[in-house]
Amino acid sequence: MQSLPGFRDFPPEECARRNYIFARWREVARHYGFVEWEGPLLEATELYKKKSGAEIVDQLFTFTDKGEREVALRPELTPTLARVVAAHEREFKKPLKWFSIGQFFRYEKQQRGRLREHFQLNCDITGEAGLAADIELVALCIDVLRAFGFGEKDFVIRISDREFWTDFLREKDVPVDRWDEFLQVIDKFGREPREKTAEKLGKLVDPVFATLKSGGKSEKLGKLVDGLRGRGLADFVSIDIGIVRGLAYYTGIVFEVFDRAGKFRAIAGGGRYDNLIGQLSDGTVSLPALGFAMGDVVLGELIQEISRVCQIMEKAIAQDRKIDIYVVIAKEERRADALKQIQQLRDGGYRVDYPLTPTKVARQFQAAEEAGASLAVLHGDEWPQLKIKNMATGEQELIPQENLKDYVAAHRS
């Protein structure tokens, strides 16, 4: 039996890499004052239909449960966020700065950088309409990647503003009901043949191509870059009005993150969605909001691609895997005494391992070395004294067994 297509197993090495990513995500989000929350893996299918329309069902793992409800494994977190905020927003002081690390599912064609399940960091700010929130969110996204060891030569955040294009469409007298169609064309610019794009744009082809070539101008985006420049982060961003994000609910500043070499799909993406919570809550709660998501699949590929960053990860994982003490049981009649001390050391917060069954002493010391133990504590002929071996230097000494905890505390590396 094998895992299902698009799903992954996480044996210890892979699980350690995944947890390393989670730890960096969690650490930086908390540095920015974000608090962690979570929602259920299973939601009513209607919640996703309401946000994206009936066509979303083709991308969902959906089924009818035993209560005859149509339910789906979550493909994203924003609808759940809107539902939770609508139900509890009076309980929290605004703005809300929430983050979540969870698993998501999409029944779609698997390809490089895209599987049918993945883990994702979601960071959202709710209840703040000012540009300061956009600057804060982009800065957070930058610092999340910097925490892995990436620099400005490794990735770039391309920022844009949907209002730039809605103002453009308004000036060209394009009906509002065609705006989403137009934005979809812009979103695919560069990924589709130029002739096909021109055909879709019709009479707007010349001004659109000219605007994309010139780069356009946006006072709001200029202020955003200035805000990041004040933090020393401007080198990580680039204005690119061709970025509009494919989802219709975005209303203002949007951004996507790419590796500078252009080898991978977007690492992360997000933006402002000021109307979505109101739409999903049937107008019971209306709050401005913005957020971004960063998946573990493309990020993991990029970490492996850049050796410098990969080495940082592997070194951290190796250090985290090390134990503090390995207890060598040379005489089986001493096992009960050894187990008592092992429990005391573990109660003291130390990582301690030992042989579960009678094992040759040489093999036990080998196990201590393989586990990265700082100290090996030998229970043998010297009892009631213990022989302590410093695994780094090879030095050994005898101590009374009742002094073990104090000795370990004094020599903790």
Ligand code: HAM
The other form holds:
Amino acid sequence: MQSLPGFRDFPPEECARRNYIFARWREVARHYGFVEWEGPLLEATELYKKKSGAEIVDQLFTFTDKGEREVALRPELTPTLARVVAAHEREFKKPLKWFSIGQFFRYEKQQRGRLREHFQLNCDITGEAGLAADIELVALCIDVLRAFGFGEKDFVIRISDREFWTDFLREKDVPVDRWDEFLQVIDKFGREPREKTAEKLGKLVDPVFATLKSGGKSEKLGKLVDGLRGRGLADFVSIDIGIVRGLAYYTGIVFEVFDRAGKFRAIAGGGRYDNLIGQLSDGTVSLPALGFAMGDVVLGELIQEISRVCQIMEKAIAQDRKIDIYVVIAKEERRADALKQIQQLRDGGYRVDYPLTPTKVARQFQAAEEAGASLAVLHGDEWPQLKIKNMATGEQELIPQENLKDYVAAHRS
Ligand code: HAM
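For comparison with the form predicted on its own, would you give the structure of this protein in the form predicted in complex with this ligand?
Time for the whole complex; same chain goes first.
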């Protein structure tokens, strides 16, 4: 039996890499004063039909539950966040700065960078309409990637403003109900054949191509970049009016993160969605909001691609995997005493391992080495003395067994 297409197993090495990513995500979000939250994995399908857009609805894992409800595995977090904020809005002081790390499911064609499940870091700010929040959010996204060791030569955040295009459409008298369709075409520009894009754009083709070529102008985006420049982060971003995002609910500044070499798919994406909370609460709660999500799949590929960053990860994982003490049981009659001591050491907060069954001493030392133990404690003929081996230097010494606790405290690395 194999796992389903697009689903991953996480044996220990893969799990350690995944947890390393989660740890960096959590660390930086907390540095920015964000608090962690979580929502359910299963939601009413209706939640996504309302405002996420056709593309994501087509990719839903849906089924009817035993209570005849149409439900879906969550493909993203933003509609859940909007639902939760709308329901509990009064309990929280604004602005809310929330982050979450969880798994998402999209029935996509499995390909490089796209699976049917993935993990995301979501960071969202609700209740703040000013540009300061957009700047803070983009800075957070940059710093999350910097925490892995990436620099401005490794990735770029392409920033745009949907309002630029909605102003354009208004000016060209395009009816509002066709805006979404138009934005989808811009979103796919460059990924679809030019003739297909031209056909979809109809009489707008010339002004759109000209705007995309000239880059367009936006005062708001200029201010955003200035704000980042003040923090020394401007080299991580570039204005690219061609970014509009595939999801339907965005209203203002939007951005996507790519590797500089342009080899991979988007690492992260987000933007403002000032109307979503209002739309999902039928107008009872109206709050501006913005956020982004970073996926673990493309990020993992980019870490593997850039050896400097990969080495930082592997070193951290190797360090984290290490145990403190390996207890070598050289004489089986000492096992009961050894176990008593192991229990005490573990209670004292040490990572301790030992052989579950009678094992040759040489094999036990080998296990101590493989587990990265800094000390091996040998229970053998010397009892009630213990032989201690410093695994790094190879030095050995005998200590009375009652001194072990103090000894390991003094040698804690
Ligand atoms: P999204 O662009 O659909 O945005 O997804 C965010 C990131 O999740 C992508 O850039 C990508 O790295 C990763 N991702 C998405 N789908 C897959 C997949 N099938 N396989 C692997 N990775 C994937 C959102 O989800 C928005 N809800 C983000 C947001 C939060 N906007 C505001 N707040």
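Residue numbers count along the first chain shown, from 1. These figures come from a predicted structure and were not determined experimentally. Take the two forms, find the largest set of C-alpha atoms that superpose within 1.5 Å, and that set is the rigid core.
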Does K153 count as moved between the two forms, where moved means a C-alpha shift of 2 angstroms or more after fitting the rigid core? no
